[in-house]
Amino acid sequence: MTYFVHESSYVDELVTIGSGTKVWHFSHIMKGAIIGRDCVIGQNVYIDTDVVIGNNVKIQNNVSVFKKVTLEDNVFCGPSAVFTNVINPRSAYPKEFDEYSSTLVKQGATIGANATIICGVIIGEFAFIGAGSVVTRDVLPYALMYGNPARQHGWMSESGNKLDFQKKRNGALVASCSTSQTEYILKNNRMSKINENHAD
């Protein structure tokens, strides 16, 4: 076995777990789940049937990742973050699987502690969801979101620093990450990297 599972946790049959991944106390990985390499699955984490989790994903304590949620590489889920997969649940009227809504968290995104992600949204690459936020709609790549409902309050670098767009270049706004010195360009409310002096 090239991964670690604490003796108090349960891993069902037909689960795929990549090398270097660690599953800590009292967690449950359901049948058919796929977990990539070098992930950390914290205490009391539930990963539902057929969930797909990429490489180097960090899922902190008390997070449940339900059916139809996909976490791409390098996603961070803070403690007690909440995912949903049904928009209008009723105990007396259970939904069929084809009525569940898909949620996609793209590579490098951060979801803060106690944030709630309402199903059916796409959280863009390297987006940053603040603690306690309630995400009800799609999130742009690199966007900094917080509040209830979550609204955008700026932009974040891949290193996790808030960017200050004050410089102009060729009609667009430019900012530099204080950690990596990588420059980002903001044009038409879309942000992207424009060089890679250092790895972010």
Second form
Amino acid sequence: MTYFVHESSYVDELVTIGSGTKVWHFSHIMKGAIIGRDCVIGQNVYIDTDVVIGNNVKIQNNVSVFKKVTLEDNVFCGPSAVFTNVINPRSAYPKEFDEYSSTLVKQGATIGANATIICGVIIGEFAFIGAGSVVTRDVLPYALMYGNPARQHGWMSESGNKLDFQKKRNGALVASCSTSQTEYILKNNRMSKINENHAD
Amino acid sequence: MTYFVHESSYVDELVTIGSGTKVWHFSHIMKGAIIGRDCVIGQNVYIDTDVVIGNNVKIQNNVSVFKKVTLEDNVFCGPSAVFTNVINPRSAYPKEFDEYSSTLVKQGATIGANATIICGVIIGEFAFIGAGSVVTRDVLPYALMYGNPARQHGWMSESGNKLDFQKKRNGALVASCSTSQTEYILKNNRMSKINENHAD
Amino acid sequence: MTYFVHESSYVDELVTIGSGTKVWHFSHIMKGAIIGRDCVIGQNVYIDTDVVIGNNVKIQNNVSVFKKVTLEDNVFCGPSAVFTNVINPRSAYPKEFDEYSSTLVKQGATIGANATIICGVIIGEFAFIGAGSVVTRDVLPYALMYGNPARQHGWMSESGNKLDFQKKRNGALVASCSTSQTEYILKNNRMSKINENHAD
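Please move on to the form predicted in complex with a further copy of the same chain, as the form predicted alone is already shown.
All chains and molecules follow, beginning with the one already shown.
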């Protein structure tokens, strides 16, 4: 199996696209970009020069992934989500590449539809950015964020359910995902999955 | 008279498009979609599989109408308005079609430019969603909504004027549209047009 | 030197494009538009009939510049920034051209990514509209605006640095840009550059 690019899209030279990935209509992948396997690149997507995108990333319609934005495995970008890479753009004062700010979206995170991500932030693993939010600073792993500016309104499981930390166990709060039954622990305002190492 | 599709756009098989409808540049209409007559479909619009769109609907540039979103007659979608159809998307946990949430935009409603409509809501007849709003729940007919999250800030007439309910008549508040002179009544927080049945 | 238009884009008749300007993929420039020199027009941009755009204007991906929107020299429009030109659109009550509201973005101003500009406003010289903002009224020159609705949160220099007005000189507040060292003066809530006329 190999990848698919719709006839209306442009893929520039020196691009790497993983097996099973689909690039739909009116999209443009710039030189040197690396896209993992089993990704979906929607309509009118733009992937900038040398951008790196992990495996199984879903990029919905109208998303532009600019230079210095990195999307790890299993990231979901909703339609019309917007990234940036210059914090204070002025047409008469163009920035050099080394003045761009980096944005890192860690594995499994969700960027909701029409959300705006101001550059220079790290969005933690499995964070969930609600639709229409404006993210202005770093986001904790598993954090549920929304609003303008986005503020934290709880925690989300890996499969996308809001967690209700009410049970206590050995001094920490514990919750389980309503669909997967996976257990999570909340301690010192950091959430993690209970696995063999953490089990008690 | 029949419909027009610009040469740069794609219309898949089994699509129905009404007479007088225009599909402009770089748009894609998916299989089985049904679009009424006298619609305008702007640049870079996406109409998903089996979506149903009424008559005289205006869809401005960059709007994607996803599966399970329905637009009734005379709906106006401003540029870059964003719909969704999964409430908690995660790339590693794809949803089945029957897990998508429906969105219904009823006749005559306006979705402002760059507004975000979170799935699962009904937007009432002639509701008016201001530009840049984020709609998170059902919207009453004729309601004027804006903000993030969108809250109600008044009532709009069918022709798009804000109503000023100050006159009282038989225990209900009455207002008339400043351009059409049509009269409306507000009772128990529900607004309606005064017609032969309601006239007093 | 002359201008460049990517093969996937459409430029209609009677368009004027200045030397050095680049029009990238999947864009459409309508009849009668006038675009200055050294502009960058990104992917999926739409320039409406008779729109006038100055020199050295950067228009990022997915921006539509509608009729009666004017962009002066050195304006920066971030990706997916959204303009409008009808204040109360209704599909069943289409507006005539003379009912559209004008929007003027003055020289050097920045419209942040995914910002929404409600029509009928003037955005002053070198104003800076933060990403994801919704602008609902006129913006002062050099004002830093953000939020929904956008409110002023300070002042920006021409080269894009936030100014800290703490020094006083002859009864007015004075600040200097951290990169250019240019001095600015704030008096009666109006900011200006200190030049030969204002120097003291």
